[in-house]
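Just the one chain here, laid out as structure tokens, in the form predicted on its own.
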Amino acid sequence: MKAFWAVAASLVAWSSVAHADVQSSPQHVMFEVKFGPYVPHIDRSVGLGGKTPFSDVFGDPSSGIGSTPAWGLLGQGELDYQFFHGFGVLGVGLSAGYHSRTAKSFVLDPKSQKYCQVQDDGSGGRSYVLPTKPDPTKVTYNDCISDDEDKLNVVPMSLLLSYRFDVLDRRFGIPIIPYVKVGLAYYAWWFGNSSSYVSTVNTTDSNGQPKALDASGGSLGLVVHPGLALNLSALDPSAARAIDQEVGLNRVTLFVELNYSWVNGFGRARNLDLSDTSLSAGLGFEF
């Protein structure tokens, strides 16, 4: 009996020295790229008065006037700082990204400097006038478009407080993650078209003069973002272990985050309404 409990007595020890040897490294630090669809909401800027440009740009043009245009690609990368880990970890964290989608340029008549409009033909459709000629029966889509193309890119960018309630994979070996993160954005936008990075308009000043200005600006607003992820480190701990030991990774995860956006510059008129909400997925990793 006596060599018994010295037997357990030593594979106690033993477990309590290897328990030791493979504790995780600190966790300070965590890296996220995603990616997911993104249309702005920039038909619905206060400033544009109920003109569709976005729509008519950028949609369908076998689409009704005002519908939607289809969604483009937002990839996005996040750098946190995890300054708490208690019931949870909190941290705060930079996030920045990027959009851009192309279209064929309308037509601007050198003579009256308009271009072509897009307008609704009665029945909810499109119809299109030429300021050379106003008869909408005569002018088709192709009649309005050039060679050239028009490119709109926004670079949102977040300042962002989150929390992941990790305590079910900490403590009971449950690899969910849900989690929050909510914010301040400013989302930089600009157009460019074929023959330069950023376009012009022109405009006319207080006094009546003429001027051209750079068709690029930026919108401030809020952002949340709750999400679930999965520990994928938990399918294989002998590997993730032996990884965190060697350079330090403490975990990946697989996430689907919910992004809500209210980006239009807390509803002034010259900003344009880059708001969406929408779903993307990506990876973290957690240092």
Given for the second form:
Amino acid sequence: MKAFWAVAASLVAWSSVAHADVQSSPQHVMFEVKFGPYVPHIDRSVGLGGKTPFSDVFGDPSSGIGSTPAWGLLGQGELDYQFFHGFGVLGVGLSAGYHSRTAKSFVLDPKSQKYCQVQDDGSGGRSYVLPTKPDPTKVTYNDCISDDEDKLNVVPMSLLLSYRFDVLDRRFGIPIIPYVKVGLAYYAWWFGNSSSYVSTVNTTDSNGQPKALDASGGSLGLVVHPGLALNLSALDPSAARAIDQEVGLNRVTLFVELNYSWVNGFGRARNLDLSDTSLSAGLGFEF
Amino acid sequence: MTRWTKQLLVFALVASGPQRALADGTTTTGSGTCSGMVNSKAISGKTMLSLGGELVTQNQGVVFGRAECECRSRDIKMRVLLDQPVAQDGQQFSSSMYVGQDNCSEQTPRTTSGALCEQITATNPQDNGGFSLEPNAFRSVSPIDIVLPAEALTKPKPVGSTSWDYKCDTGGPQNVTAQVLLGPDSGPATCKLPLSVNTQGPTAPSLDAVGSGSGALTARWSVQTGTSGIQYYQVLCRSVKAPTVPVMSEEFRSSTPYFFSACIDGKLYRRPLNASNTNTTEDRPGRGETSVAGKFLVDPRFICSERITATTTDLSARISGLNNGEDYEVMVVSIDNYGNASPSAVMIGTPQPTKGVLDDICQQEADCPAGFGCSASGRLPAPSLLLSLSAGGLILGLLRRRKVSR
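Given the form predicted on its own above, produce the structure of the same protein in the form predicted together with the partner chain.
Shown next: the complete complex, the earlier chain at its head.
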């Protein structure tokens, strides 16, 4: 406890030195770049009836049936317009990012003219079988896959309202800025493959006639991003002030935030569930 | 002379060296020279190589090598350009032609048993009827074209050999000189054209696997670590069911050069090569020719990939546009800097339909996931629109920013 107060006292003392009495330039825009892990939970989509097609194709062959595939990298950028500066900063912003992942697609077995099915092997893993008659044929993962790849692309886009509690930083020179963002999200997605940027799905229409559809769409939802930012400008206040006066860069922050996304078309059927909860980190630039 | 000046001089000497390696197997100076006396008259001039009627300059490539079809001549000519006529009317002189060692024009090599010095006539090599060496042609300064038989260029017959089995694959580069002798054997004038012919193909690749995809096959191959001399690879394929019909579209074949020389039905197809290495001078076997139902030959009609540079770490190529359920023969050829190609073994692959995540979901259209207000077949939202809006917002924000006076 003593250590805490010692650190707090030091920060306050530092702030009194660091917080020089020089007026900073107006601040209205914030740009962020951030990176973090992401894995959509497509198999939770409403209407799949217990199927786990995403895990079947993108999951680790040695994992259990229906297990969530490994995370991939999600890179995002965000642009905010800060319209209120008072007890903290309020802003509205747009963010967009990109995530992709690939996996080998399943191939039609030339003999049985069947595709492999993924089943529970009874010991926590998964097994692959061809649904042959009278008895299914057990095969290996490599027997099931082709040389073609299935590629999932996701472009998460959000309209955000953000609040940054920068009072500690502004008034006391303590360079910690808690913040939270909430917003409406639209995650565009499409599947590609080795042959095409957007793959085609062969299905049948309501009359039973064959129909080819592009494998693309989007899901609507909500996002919440609580986070904590460290004002890097506090490391060298005089240099930061000079940069502000010269180019108008008010503040550079290093941040870590929670990405909570509930993006499944608000639970409606025929929407892919692209929700996930993860952490991301990045840099913010306020102008 | 400073150190830098010396270095520059050395560089200039190296750069202007007499020989220059041409792509596709022949090294030549681009020209040789004529020298000596005929009828007490000094001659001078130069020699050049012509292929298919085009003179080979130092910037052009030519094709020699193992692809020289069955060691038969195919319009390879030596052009002699004299500065002045060798003799006046009425003055008699003889002419002959030899191919072999550089000093083949000297009497001793031409008579020394075992020396590489082969006289070229209309009957040597066999069926060399296109050969003509008329002394009267040297009475003017007009260009003189003399047919060169590929047999002798790729493997000259030693003096004293009674029979000689010409084989193009002689296992490596060799230097020969084609030369015309004018005047008496005791002291002829000569026009020489030095040539180097590489008849050895590169190490053949090992085709490891042919994987299936939807309407596609993926060939994967390898070569032993440390293998040198391979510049490119190119994949060939043909349908087992219709082995005489090129698999790839006319559009693909017309826009994709082949980078190897091929011998089809006794005819040489030199890889199209010019200064920009395009296929503008391409020559391929005709579409109607059918002689490929048997062995899968290295045939330009059956290229199924672009060239793949040998330095790439991923030795694989995907062949698309194939029919699911149909068997295809696939092979890959390694290609050296001279256009010599060495084929791998042939493997058979069969494209098969594949399925992805949505194929399990979309049994019926009504089950397909949809977008926000649009069907699954609707257009993708354009991320560029969002980025444009963001950029616009940033600019507006920056415009609003006013600098505070100090």
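Here the rigid core means the biggest group of C-alpha atoms that line up within 1.5 Å when the two forms are laid on top of each other. Numbering follows the first chain given and starts at 1. Given the structure is predicted, the values throughout are model-derived calculations rather than measurements.
- Comparing the forms between these two forms on their rigid core, the Cα displacement of Gly77 stays under 2 Å.
- In this overlay on the rigid core, Ala215 has a C-alpha that sits less than 2 Å away from its partner position between these two forms.
- The Cα shift for Ala103 between these two forms, taken after rigid core superposition, is smaller than 2 angstroms.
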